[in-house]
Amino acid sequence: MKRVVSFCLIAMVLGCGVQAPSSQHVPDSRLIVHASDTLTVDQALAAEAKDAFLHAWTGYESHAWGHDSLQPISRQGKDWYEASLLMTPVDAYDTMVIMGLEEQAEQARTLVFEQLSFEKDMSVQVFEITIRHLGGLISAYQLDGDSRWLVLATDLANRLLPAFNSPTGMPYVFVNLVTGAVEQPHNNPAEIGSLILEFGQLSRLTGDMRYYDAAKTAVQELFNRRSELGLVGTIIDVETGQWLNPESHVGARIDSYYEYLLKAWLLFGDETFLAKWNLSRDACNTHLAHTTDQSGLWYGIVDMNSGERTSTTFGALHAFLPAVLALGGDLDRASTLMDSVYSMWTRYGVEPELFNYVSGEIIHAGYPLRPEALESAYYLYVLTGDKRYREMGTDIFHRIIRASRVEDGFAHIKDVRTNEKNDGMQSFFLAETLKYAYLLADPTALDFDEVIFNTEAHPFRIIQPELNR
């Protein structure tokens, strides 16, 4: 059997003692579902996933080295901001380690340690930099134990902390990495509530509670502003605390807020997050869930205050929910929703970004190589051992590869009806999509019960003792 990746815990980092766990900590609750003991390895699928990763990485190495991402059609690099932050190497590093790609991992390590600096006078999006960079750096540190990863992570977090200096404690959308100047007070639940895993794990590793406390305060302030129905809206002003868009759903701009409520409890043992998750899950199941005779279970859009259904749309980003429901113990609902998610692929060949699940009309026809459907297939296979989910995931993976592979990488699909392509390959394709495909094939490559994945699929090792402040 393939060696399971082990996580390194360093006893002394940056002068701060970090105590290694004597045993795995998982909060005691009937909600917990553990990995099945009937899992097997699909060697052929694992080889295909690894081959796809190498094809993507070779394209990046050949045409975009030192840049944030590859544009595989024009064969050139692309940076998100005025200067590169090496997004793809940081984001993809732990996938290489899990796949056993030692040569490529060493290339990425060398590039990051030689060139990555956050001393850049530019504004960055707090959420994206947190889940991709901070999450990637923390996971890399726990995987190989080199303290340089943690030095970079700590430096980055310190530069992001000024974003939380709003009147409510909820973060601004942008912060300057050098000056700490903030921009854009109109934020959303996903970008406000999906920082706690990364900032909290950094507190665990350094002993500096500023990170955990700032991110937890942001979640609490957001949760306090939910409606009487227990729902959050889409846009909120972090200076006034007023909702600007009352649409409630589980899609873009809200999705990972719910994911992190459950995962923060699982990672840190903080019971306040479990209470928030339970209330939020029940509100979503009561008001957002929508079962139709024709197409099954979906989660639509309602007004957060009245509960009135305003739209019957669902899409690629919503497909994370079966994984989270399964992780929270609701395997029946997760299974039913996964059937709906899979039907998006069989209906259109490749899932569209957004469609109307009642009329079947496509609202947004693109597919930018998103991982969420594969993520949910992986979770359900690991938690149930039912090979039906591996079969679903394998089919989804093959559809992705067939539709998006080009000579120097994999390209975004502009329209799933025509397979016309866009010139992009974001870092999450290597960090998430291909990682989940590989883990679906070889679930023994990582101990599922030992880690919690952030929303960018970076695995964080569960550490004792609990954080419950």
Ligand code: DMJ
Given for the second form:
Amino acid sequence: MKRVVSFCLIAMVLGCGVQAPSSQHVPDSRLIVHASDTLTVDQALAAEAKDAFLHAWTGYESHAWGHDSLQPISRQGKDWYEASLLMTPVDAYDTMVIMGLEEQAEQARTLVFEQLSFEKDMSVQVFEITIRHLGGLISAYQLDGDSRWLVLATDLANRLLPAFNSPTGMPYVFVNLVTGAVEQPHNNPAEIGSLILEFGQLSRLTGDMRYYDAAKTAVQELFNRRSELGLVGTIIDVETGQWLNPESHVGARIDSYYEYLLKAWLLFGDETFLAKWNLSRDACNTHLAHTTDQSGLWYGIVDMNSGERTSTTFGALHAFLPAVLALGGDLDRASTLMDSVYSMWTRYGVEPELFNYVSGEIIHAGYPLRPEALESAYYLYVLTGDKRYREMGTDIFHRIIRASRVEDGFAHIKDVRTNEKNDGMQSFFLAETLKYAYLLADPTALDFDEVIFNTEAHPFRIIQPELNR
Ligand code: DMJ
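Given the form predicted alone, corresponding form predicted in complex with this ligand:
Up next: the whole complex, starting with the chain shown before.
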């Protein structure tokens, strides 16, 4: 029997209605004829993804219980800050629900409700805590309707809000969870622009628009500082509004800014995001996209002001783009770029963090269990029904498991050429990588049309009526 995780219960609890998004919610450019009806379930792959999740979770449970994450080689827990914020259980909870792992989900819920407190006098990275914790808490709430998730989410967001108190309204990198003291004004588009889904969805759930407005102002202020070419750079001072690094690309420190422009429109129906997405997408396609005779379509680095190409590098983080292009309706470009993404895996065995797509030279050889290539394979499979994408994703998943599985979990790869390992297992491996592997195998487990995934793969249910701002 197929199991579809239902958001109906919580929709009733919230009085939000249970309809799928109306067609007026869907952009002209978005592919609305999904292949959902023709998608099949690959039971064997689903079982493998579930097994991998159980192996990772068992490692965490045995050696890192109560900590942020597992160090699978030294078999111990690791905390990001002075005290644990239970990053792995919060991040991984909705994957357990989607996989139907009821016993593990109950374990995680109990741990979180008994031990998670944000009353900790320590400075945290606003972006990471937003996408992993706030995102995880919100999706948990929408999945099972337990108001304790929402209480935790609201408490956390209230503690993060002081980060937006800069002269421009763009957030600082760090904020103290108790004092509200901020640190590091040199921020980047990803960490400034990828807060709107989480803060916005919290506003939709609580009726308190302070969260939506703060995160939206940050995006607006960032967008206002785009160059004449419509591009953003890599580092900006949130106090002066001046760019400190004009390199423009779709990789680390910019990536999810673009993702959230499109998704904020799809989740909230706020037209101001659609206009920003259209303009930014066109700028990226005009100035960053680079087709080479030998190796196909890539997105490199250019100066945001002149458009001059300064580097031909691409890597694991850039691999989110086929998913976002496909979601925005450009299946041709998405599928061509997916071929390039997949070639990184077949060329090196496992994709490197960064390489030069013209010379083939590896720039950063690590692979910290990232999800983006699997994420794009999943989106393309759901949106086209073409089995080729499931085959690609299956091969990528097998390569990950073969290269990274150790006795007590899965370990980051330090060098994809030698398969030497690092002693880490990021929470996004359970939140994203294995969730996308499972959904690729069983796309019927979650209704793609009902949700928008945040950049940490937490599904947010679209709430009707849309905001229409
Ligand atoms: C995750 O935390 C998110 O996907 C983020 O957008 C990028 N980095 C990691 C995964 O690679």
